[in-house]
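Let's start with one chain on its own, the form predicted on its own, as structure tokens.
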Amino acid sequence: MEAPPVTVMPVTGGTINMMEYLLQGSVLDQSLESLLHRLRGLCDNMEPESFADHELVYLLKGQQGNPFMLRARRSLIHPKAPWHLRYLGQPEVGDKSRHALVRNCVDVAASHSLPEFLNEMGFRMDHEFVVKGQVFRKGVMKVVVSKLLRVLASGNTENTEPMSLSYLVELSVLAPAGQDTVSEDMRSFAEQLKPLVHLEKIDPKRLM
């Protein structure tokens, strides 16, 4: 059985290697608001974008070593938009004289068969969720701030609860390797959004 046609192309105005710069943290429910009015403050003079996602985790597992993960995203507010396929690489936390976690990141836009091709190629499910929340600027970062939701019965994106009682904020910056130097613009804005909220480079296999 031939696998279903599935188009991809880079993302408007994106280019497909590129490093991504991130720092994380997390701000309780009750400290959103006052977390929001800060982020209106400091960012570009823009309204924020609101977005509400659908993503599924999909792994490859191999003979040996860890398996390989894709994420496919599709919008929820935009059902006709394209889906997002999502490959990051593994991070770069080594190098003290960065202030931000540095991943390879691949991020192209694919039609709406991207599952069943997924599958097709022998790519399984693992876990599904979806994210809500909204998207500031400020200059070539973006701050993410999103409630991650767990989704009680596989494919039904209406049926879901809250992972947690926080909101989870991330501060990013997409730019080719070697711009080491945004780290610092990064650690800078971060440092005017405490008390309220505490970036950080966190390490994944730390959590696992």
The other form holds:
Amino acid sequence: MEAPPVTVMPVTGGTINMMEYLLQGSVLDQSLESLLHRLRGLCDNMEPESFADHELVYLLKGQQGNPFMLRARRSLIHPKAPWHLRYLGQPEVGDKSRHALVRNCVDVAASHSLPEFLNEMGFRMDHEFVVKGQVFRKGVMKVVVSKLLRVLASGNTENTEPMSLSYLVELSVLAPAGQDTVSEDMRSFAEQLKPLVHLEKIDPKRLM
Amino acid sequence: MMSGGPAVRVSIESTCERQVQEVSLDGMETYVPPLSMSQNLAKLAQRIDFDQSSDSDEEGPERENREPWSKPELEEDEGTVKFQPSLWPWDSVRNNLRSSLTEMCVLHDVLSVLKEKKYMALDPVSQDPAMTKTPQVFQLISKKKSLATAAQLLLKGAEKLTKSLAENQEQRRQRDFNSELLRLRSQWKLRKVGDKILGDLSYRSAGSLFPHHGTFEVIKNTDIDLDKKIPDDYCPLDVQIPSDLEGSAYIKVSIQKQSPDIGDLGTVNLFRRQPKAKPGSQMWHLKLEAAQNVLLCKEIFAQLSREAVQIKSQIPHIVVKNQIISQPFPGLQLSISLCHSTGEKKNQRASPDKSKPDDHLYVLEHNLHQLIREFHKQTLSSVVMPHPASAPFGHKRLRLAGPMAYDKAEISSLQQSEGLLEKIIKQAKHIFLRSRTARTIDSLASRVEDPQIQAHWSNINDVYESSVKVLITSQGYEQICKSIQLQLNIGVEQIRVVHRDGRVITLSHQEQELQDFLLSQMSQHQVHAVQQLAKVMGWHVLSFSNHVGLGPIESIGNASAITVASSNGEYAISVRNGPESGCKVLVQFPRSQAKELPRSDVVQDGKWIHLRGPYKEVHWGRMEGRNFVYKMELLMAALTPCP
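Right, the form predicted on its own is done; let's see the coordinates for the form predicted in complex with the partner chain.
All chains and molecules follow, beginning with the one already shown.
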């Protein structure tokens, strides 16, 4: 039996093309409490949910072009929970009036053998870090307030040090392609957080 | 100086150290600045006549030489000129005081002389009458003028007071608005958009996914006319709710006999109850609560109608206007309707069938509210939150579906299987079945007297299950004849009967089945009672059958039969009892008592007359005794020989 043809285009049939709408901002450590109180009041009425995750970024270096990047993330608090594999595409260059960063997003839940599998596929781990913080939700919007910690010894998540003296605030929505009203809702929500934190769309390409 | 009387002490105080130079327009006084040291010196120096002094010093002797005769005069002049400026500054004061003292002493002397009345007398001064007339006019004019000034002052003061009062009231109204706003904010979510204050009365922050915005606006109501009387329900704050949430609403769930024609369905009519206003609650609170209730009812109805259309069921549900109609049981119709009245029109067009007030199943309406709130809570449970945090929202177990390779059956078992409509239909079915079971038992109990039916309903029930214990007893013999005890578990569509002897029987929802079953149990009870009675009376049970195969066939259940013999064996009683055919009692006599014995060649011996012989039927209806078991006891007692 001959090998099945390898297609260059990703298989898209049968799944909905999901887009991630993203707004980012940051607060200093001393302003964290007031931001958390504000979010507790604005978001849905639930107990605040803390999380601690370990993320590994894998790169597949091809012969040409940019390396292909995948992000694998696992929860440190719930070790039995499945791993989460994520692909984020390039930000869409739509009209400039769109208020949030829009990019293609593929989310897959994976079992605990994910790192070995990726290694077998040819991916190499580029870097890893630990993220700790809290998650809030308002309807479909997700607000993540997190602190990024550097892993000092590879694989050892106990020894970590914070990368900065501030917390990263991300407002994201996962929606099927074509729904532009989502960015309006995100903008109005970001307005309500205005003096505490400024959430805006930050193009990752400009940072590099 | 004062040699006359004692020394008079006079205290003197200077009014002002410094003189007022000028009074400005706003009342500020500018004082003459006090002289500084150099200025003072200059002033004093000015007083000194340098010509005189220098002349006197240097040319003194020359002057003396020149004009020796004018020297004393000159000295006098100088003296007077010199001494005048250095006169004591209080001198004028002293002189005035002295003169006033003199006057006072004179007056005092005159008055003391007058007191004697010997040397001086007082006489009034005669007044010119012509002088007194004109002062009256003057008096009038002067009085008028003074009154006018006084009145003006008072009016000015009053004007100031009213102005300050109006300002106070205005401020208080503003404060009232602010305090009302504070009260509103303590109970409802508010936010400021531009210069408008908007609020949110939807359940979205509690987990609802209904797309209604639920925004209300807060309006200031402070510009009222102060002159008119303030109405009792005046509130400085008013809320404007969205127009489609006005009025009040409720969900009506009712079970009726199936209407013969589908075309008869009209808009279910509303309305009776007015929400009771709690004392002390404001108008805005009532308005907002009513609007929130309307929104919740709309959400419930939208969810129910969506499920009615989407979910495939054996008998399809009908959604028409504001009603959802489904058939829980054949011949029965469950209608769920959203009744929304805007409150303006009192009597809407009356529906063709007047629905009775107790047609409305309030329990199910309450349960619908509870179910939708449960649904809200589920969207907010922490089970939905992602771990790791970058994962999308979703149930924790469902996230394992990919890695663990669940198949369709496992996934469907994880997801919620029943919607709101199915749940409420099940509950309605159960309620209906339960009430019909109760009605059946009660009607049977009132109809049949001989074995009595007792039903003990359990207090604690489920929404889908209730239970009742049915006892069939005979009056007076409850301790002896207690073999028929049935536990009925009423479910959604079936009734499960557990017998005391362990049998489990499942009955359908037909009420005839239950009735027939109970009747057959009652007939069995009679025969069981005879069996128990025989034990007590000392009779022996010869044969017993719950379901005899002989005799006419009963349409309900089976007949049962028993034969008992007396303790000395002389008599025997046979009983056959059927649910329809009633009871038949036969007594077997000993051969010796039989009137006509068939002569037989086989049975020759005399000892055979001690055996039991033919049967005779008892006229059971003419027996004495209030129930079957009592009659049976009497019969047994009559047939038992005395020792």
